[in-house]
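Form predicted alone, single chain, as structure tokens, below.
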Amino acid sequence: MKKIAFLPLLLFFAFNVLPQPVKPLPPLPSARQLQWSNMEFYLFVHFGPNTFTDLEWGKGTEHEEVFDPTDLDCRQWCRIAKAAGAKGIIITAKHHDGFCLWPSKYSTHTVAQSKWKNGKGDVLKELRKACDAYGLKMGVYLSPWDRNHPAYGSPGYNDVFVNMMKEIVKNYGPFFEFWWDGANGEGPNGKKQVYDFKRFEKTMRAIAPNTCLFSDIGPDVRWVGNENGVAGKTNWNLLDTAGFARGAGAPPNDTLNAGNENGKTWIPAECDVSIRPGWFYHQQEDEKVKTPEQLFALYLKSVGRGSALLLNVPPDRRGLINRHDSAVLMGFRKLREESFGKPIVAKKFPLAYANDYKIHIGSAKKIDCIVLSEPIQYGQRVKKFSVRLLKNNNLVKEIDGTTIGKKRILTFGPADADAIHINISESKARPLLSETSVFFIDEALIEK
């Protein structure tokens, strides 16, 4: 009888105390998307004839000789990127003007026709070597729109574009990301191109299966719906793409900004923004470079909302990152280190379902920032949560939020607290948190 009486107690502990196996909640990120999610912050490099003509969208009629950087140094780009804490560089290998920064066999509008290095130069080759030397990942932007190529506007141009992708991947890969712009305008014959994106995607999957593909609707990374570097306060890594297309046929910007709560595909957002008013270098914008504080605010609204920050830093006509931009990048790095270098407390949670998490700080500390993370390899679950700051078991402040994802940075007016209670009130499935960190950052960096 004693054994029988003891059995219900054993069953109680088995079902209520022991951790239950965690079941993934599809859709889930692929291996390449998980690797990409660790990048967080990397640089965009817009460079080409526009650098020398002061245009943003080149016409495609610019003579190749206009491209003539006097002191091109991709190692300088990488030194600065590394010092700024960026993890990679994506370069505009071909913008809308059709000029190729590598000596392509499939165009006569390339560095090979320029006077730079007597036609023997190759920007992609130099950047590849520099990225490898400094431990940075490399990515490529290749605009399907081509205002120079004579085949543009005909079925034959899709062959040209596929061949260019193959050429780039073979000669300069591997890439962490391949960027397709959605712009589609007229070519030199006055016609627009019907892009064969299904073929483009199939080609890239075959020759670069570990490379994330970016466009308005992915398939691996989506545009965030603006060029201001800001993700939605609610930001799902999920998106429905059925019935939509790249460019003019993309989902509404507010949908791209927030994602779809019940989206059928894992397509996280990337926040692209320029450090200057324009995307290419213009000397008249040297005094209009964003401040370190402005970049920090963008970091909170991009990486801090579960996205990635793709910050454009355009080289000048020498082929160097300008001192104005470099100084700001170093200031940006300093602000991040000062803010997030030493947490007041950091805690990793076991992989187990829970709606409530409590973090004890010890003696009361002034705090104004909390960072939360979900284990996204198991899906994105949290729909609504609250963070309660406590002192002597009394409520001091309560902050509400919606999605978490890879990383959610909450900032708020400072308060003294000795404990923090995190409650997940709504989720798509039983919730999981992987870790949290608590900080006190400069109050001037927090938007009121």
Second form
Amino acid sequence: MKKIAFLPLLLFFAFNVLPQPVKPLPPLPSARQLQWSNMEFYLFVHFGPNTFTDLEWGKGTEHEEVFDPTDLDCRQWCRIAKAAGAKGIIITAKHHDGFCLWPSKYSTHTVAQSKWKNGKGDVLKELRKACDAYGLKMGVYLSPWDRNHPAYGSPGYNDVFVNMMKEIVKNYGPFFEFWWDGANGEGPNGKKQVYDFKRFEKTMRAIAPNTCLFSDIGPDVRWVGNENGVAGKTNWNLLDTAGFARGAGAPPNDTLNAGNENGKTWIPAECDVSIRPGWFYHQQEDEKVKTPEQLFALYLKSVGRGSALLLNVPPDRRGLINRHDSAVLMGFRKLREESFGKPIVAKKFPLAYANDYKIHIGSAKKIDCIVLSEPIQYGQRVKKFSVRLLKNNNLVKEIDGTTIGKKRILTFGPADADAIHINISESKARPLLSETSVFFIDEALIEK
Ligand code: FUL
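For comparison with the form predicted alone, please write out the form predicted in complex with ligand FUL.
To see the whole picture, the full complex is given below, headed by that same chain.
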């Protein structure tokens, strides 16, 4: 009798006081997605005939000779990317005009037919070498839509696309990411293509199992639903893709922006945005390059909402990143360093379930930013949380949030605080935080 009376007490103790072994909450990121989640910020490079014709969507009828950069230097791109704190570069190996920046065996509309380096040039080869030299990861954008290829609009074009993927992976891989654009228009014969994406995916998995595949709906990385660089304030790394297709058949943009709370697959969002109004370089946009402050604001709305920032910086007609853009990139780097270089407090939490976390600052300090992280290898859990700033045990300010994920950067009007309480009030399963850090960043840079 006595033993039985103690049982509920024992159970209560075991469940609430003893640490619980942590169980992952599926859907979970794959190993390749976890690696990708550390990339955070990387550059997009739109380069090709459009750079020389001032178009955004080349017609596919441009003569190969228009592609003629006078001083192309991929090392300069990489030097600038590295100095800007970017971790990789994704290049438009082939945009919608069909021009290949490498001498493909499967097209007659390539660098080999251009005058550049007497047809002996190869941009992908040069970029591969430069990325390796600077310790950057390389990725490739290969447009399925092709306004030049004669096979476009027939099943034969799917063979061409598969062969091109194989050619690129073999000669210039490994890639951290492979980009399939959703745009699908007409080819040179006025026909639209029925893409065999199942085959494309199978091919890539077989030849590049560690490469993350990007499209509107993944399978590894999804489009964020806009080209402004802004992820949802609520941003789930989960998405339901059943019944949806790439391009016109994709889920609504607001779904892509926020993900699905109960989505069946782990497909995190990537924010692609250009440093200029267009994706390709146009001299008349030199004065319209975004400012370091604008890029910083985008960083908060992409990386700071658990997404990645893919920032397009298009080389000019010389084949160099223009000084207007490089100056801004250095300014952007400086703002990130000044803001996040030295935390007021930084704390790592042991892997254990907890709804409440306390951080002591010591003597009161002015703060306006808190960064939170979930250990996403155990799944994404947090649905709702609040951060309470205290001074002498009095509440000074309370800030609410929804999802956290890989990284959540919360900014607010500055307040003096000597302690912070984080409370997770709603989560899909018992919550886990991996770390947090506290900052005071220039008030002019933040949304309050
Ligand atoms: C879009 C394309 O149509 C644009 O030209 C650009 O490449 C952008 C990143 O994706 O779908």
